[in-house]
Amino acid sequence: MMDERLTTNFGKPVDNDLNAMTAGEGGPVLIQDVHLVEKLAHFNRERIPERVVHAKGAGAFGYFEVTHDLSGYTCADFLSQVGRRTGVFARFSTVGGEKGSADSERDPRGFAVKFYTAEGNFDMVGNNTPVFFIRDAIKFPDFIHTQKRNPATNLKDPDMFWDFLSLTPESIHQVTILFSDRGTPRNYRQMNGYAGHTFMWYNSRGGHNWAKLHFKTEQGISNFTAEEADRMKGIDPDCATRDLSEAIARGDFPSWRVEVQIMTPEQAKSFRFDPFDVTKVWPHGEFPVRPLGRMVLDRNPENYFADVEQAAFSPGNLVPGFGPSYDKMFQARIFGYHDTHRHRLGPNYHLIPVNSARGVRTSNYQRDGAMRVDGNGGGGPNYWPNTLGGPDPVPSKAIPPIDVTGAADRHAIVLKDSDFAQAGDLYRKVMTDTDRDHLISNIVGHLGKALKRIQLRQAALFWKADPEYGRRVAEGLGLETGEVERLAGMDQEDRVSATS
């Protein structure tokens, strides 16, 4: 609740609020004027850096209750009692697209988590779809680089765009969820969120086994068609941020079934593809999904910019219970998160309220840096070891181990299957007819825009995922099928070789 008297940030009152002091009525402005300064000097800094992904979002406050006793395989707190409930902050966003963006733009949906939970902050950062469009993250900024805007003419690029993706197979499975109508869903409370890697859930006893989160909303899956998701763009280009927190405010709380699918490691070792590859999603027949709890948001932030926009979510916010994986884009995740935080919030972002544990008092030898807003721990030592009461580390919370061998290089993941079966298995087998429909249209008229020879080499991947879809794209685009085809059949060198 704001006083009713305005001040200065330091507490002045504020006499007047209309007029700047001048020496005499035409002035100049005086630089005594202590409120005027502040008050420009703030506005200046008003803007924190954008977020490089995911910079467009809406979020709200909840709790997550837990449905189903699966204690058996993770020790986490927060997971050990039916019925019991934590905190959340959830965070949903666009991904390539600047703050000002269109929420119903074609692209991925950032879904974000973070857990207040006993035992820390534990936080799921994924998305709208359970792949993505690469498995290492050493291209991860030369990917987002094409999802931007081209270096010379500041605008979207679709040879950028599909440059890329053509060159880069592995891509094709999110690619052609982004195409479907999945790829403009309608609204943040009528799609899944999934967190995309593969966590370690590890038990009391020492064991551990492999787990991937996936929230099923109850609100059933709802997408705008390109031709709806367009016109949105004009007549509310804030419908999705506009929708979350009205339906919150009139009482019509959405909620999301927890699930989450368990691979044992002896399963992984074995697996006809690697299960931490994050463009491979685990058949739910070997692996069905098992329910875990329910989440559901029942508040709206009250200030934008002091719980949303200053959010910060990490892969590496993980609580006793939860390890990271061999995923290759999660283990870099685990760093890259918290650096991007600490050059847009600071140092000390996790003493913003949002970010802040709740559950659990912090306590480390971290000091000093800017925007230090707590204690600062006192007078306590600021090094380890020490004998003057400082905290000590809880050797019992350890993670298990898990092996590693082989040599420092720069290893591929190793292909045990084509890059296209899970591509071609949707198309085929998951999309109706419409859907089906639907996806050419939209890639032909995203791809149509793009350099021939670039058209040429997507349609071929798409020919490898299915013939059939390869064909449709290649007559939408006027191609020639038996050149596509040829292409299609070359191994990938070749293949960039002969479109080049």
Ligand code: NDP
Contents of the next structure:
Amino acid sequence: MMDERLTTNFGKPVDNDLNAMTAGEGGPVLIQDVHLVEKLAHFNRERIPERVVHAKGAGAFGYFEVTHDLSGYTCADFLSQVGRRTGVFARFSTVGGEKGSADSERDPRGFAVKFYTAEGNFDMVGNNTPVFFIRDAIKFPDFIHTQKRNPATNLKDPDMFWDFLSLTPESIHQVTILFSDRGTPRNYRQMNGYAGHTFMWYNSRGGHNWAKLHFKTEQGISNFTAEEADRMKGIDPDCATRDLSEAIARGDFPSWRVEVQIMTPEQAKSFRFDPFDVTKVWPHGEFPVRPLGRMVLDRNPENYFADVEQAAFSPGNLVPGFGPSYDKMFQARIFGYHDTHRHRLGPNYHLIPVNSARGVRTSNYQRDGAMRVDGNGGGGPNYWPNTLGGPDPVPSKAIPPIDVTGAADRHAIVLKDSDFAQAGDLYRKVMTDTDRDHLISNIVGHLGKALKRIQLRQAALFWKADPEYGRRVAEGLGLETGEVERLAGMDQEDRVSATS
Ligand code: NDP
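Now show me the form predicted in complex with the named molecule, since the one above was the form predicted alone.
Everything in the complex follows now, all chains and molecules, and the chain you saw is the first one.
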């Protein structure tokens, strides 16, 4: 129920909201019009920094329900019992576009879920693709710059886009998914979500395994073709935001099966490639998915800014039973997300209701800071250790120790398997003829706008994934196929010098 009385921010009734107070009928405006000054000053401060990535998004509340008992693998309280329900907030987004950009742009889609568990918030901060373009976060700012705007023209720039990707061969798997029709999902309900990263799952006996979470849409996958996606940018640039909100409003609640792949530490040690490399999937044939639960979104936010714009997810928000793994991107994201939220929302962003833990009291010795709007610890001690009744650490909730060895150095992931094998498998074994036709035409349409030497370098990478794939891209671009084959036969360093 809306309030009937219009007041200032400090509760004083406002007598008139049509006319500013002036000295005389035509006279200058008076600064004593506190309501006018407050209204204009607040308006000037309405915008907060836009997310540097994932700026355009939509979100909804719902629940996660455990359907299968995997409590032998993880002591996570929220997974401890079949039938147990945990409240969630999910946010879906595009990645590269600004806050007003079109929902149907070709882009990975963010797929982030905050689980409000009784042992704190667990955030799954994934995408609609199981892999990523790079596996070391030191490349992340460069990569994102190339997907954004040219610093001189402020235009999206195919040369920047493909120059970087063709210099980054580990991106080929994700590029192949991005340029398939899965790069333009029809809406947020009809796509899968993947944590991508590997979590440590540990149990109450101190044993651990490695785990990958998958969210499979129960609405069925549905994608736009490139033509449909382009058309939709004009017809309804907010089509996915609208679709999610309208479906929930009419009671058609979207849902996802939540599944997990599990790898033992022994399997990880002897696996043929680095299982923590986020540019690769764990093949289903070797690591079958196991059912775990179901997520349903059944409540729209009442206010977009309050709940969606201010929502802040972090891969660092783990709960007992979940730990980080050796995945280098995961490790860096644990820092990066909290840091960006402190910049965007302030150091006390955890007090914003959508971000606050629910059903558990937060209790520590962090104090003060901008917008501290809870009791700030009251008169309790603000240091530890203390003998004044303040909260103590809980050693029984520690992550089990794991081995690390070796020299501190700038190590590259040792490639026991090529960067190209899984992109090739996807092209050859998973895609249908129609998928392949669309993939080639989507790539040709975009890569065709880049410099010829960059086209040659990138076409050679597609060739390395699969010769037919490379040949078809080369033919579509009007490149000399013999030249692309020759470049594909070189190592990356020679290929780069031949095309620079
Ligand atoms: P499987 O045949 O067991 O699985 C293939 C997977 O590919 C399915 O999960 C399917 O998702 C998904 N898929 C289907 N079409 C596309 C597409 N156009 N773009 C991206 N994904 C698609 O094979 P493997 O596990 O042996 O993996 C083979 C390849 O499948 C991988 O190299 C990878 O590219 C892709 N893949 C693998 C996943 C994994 O975790 N193993 C997850 C997603 C993709 P769905 O059933 O939902 O349609």
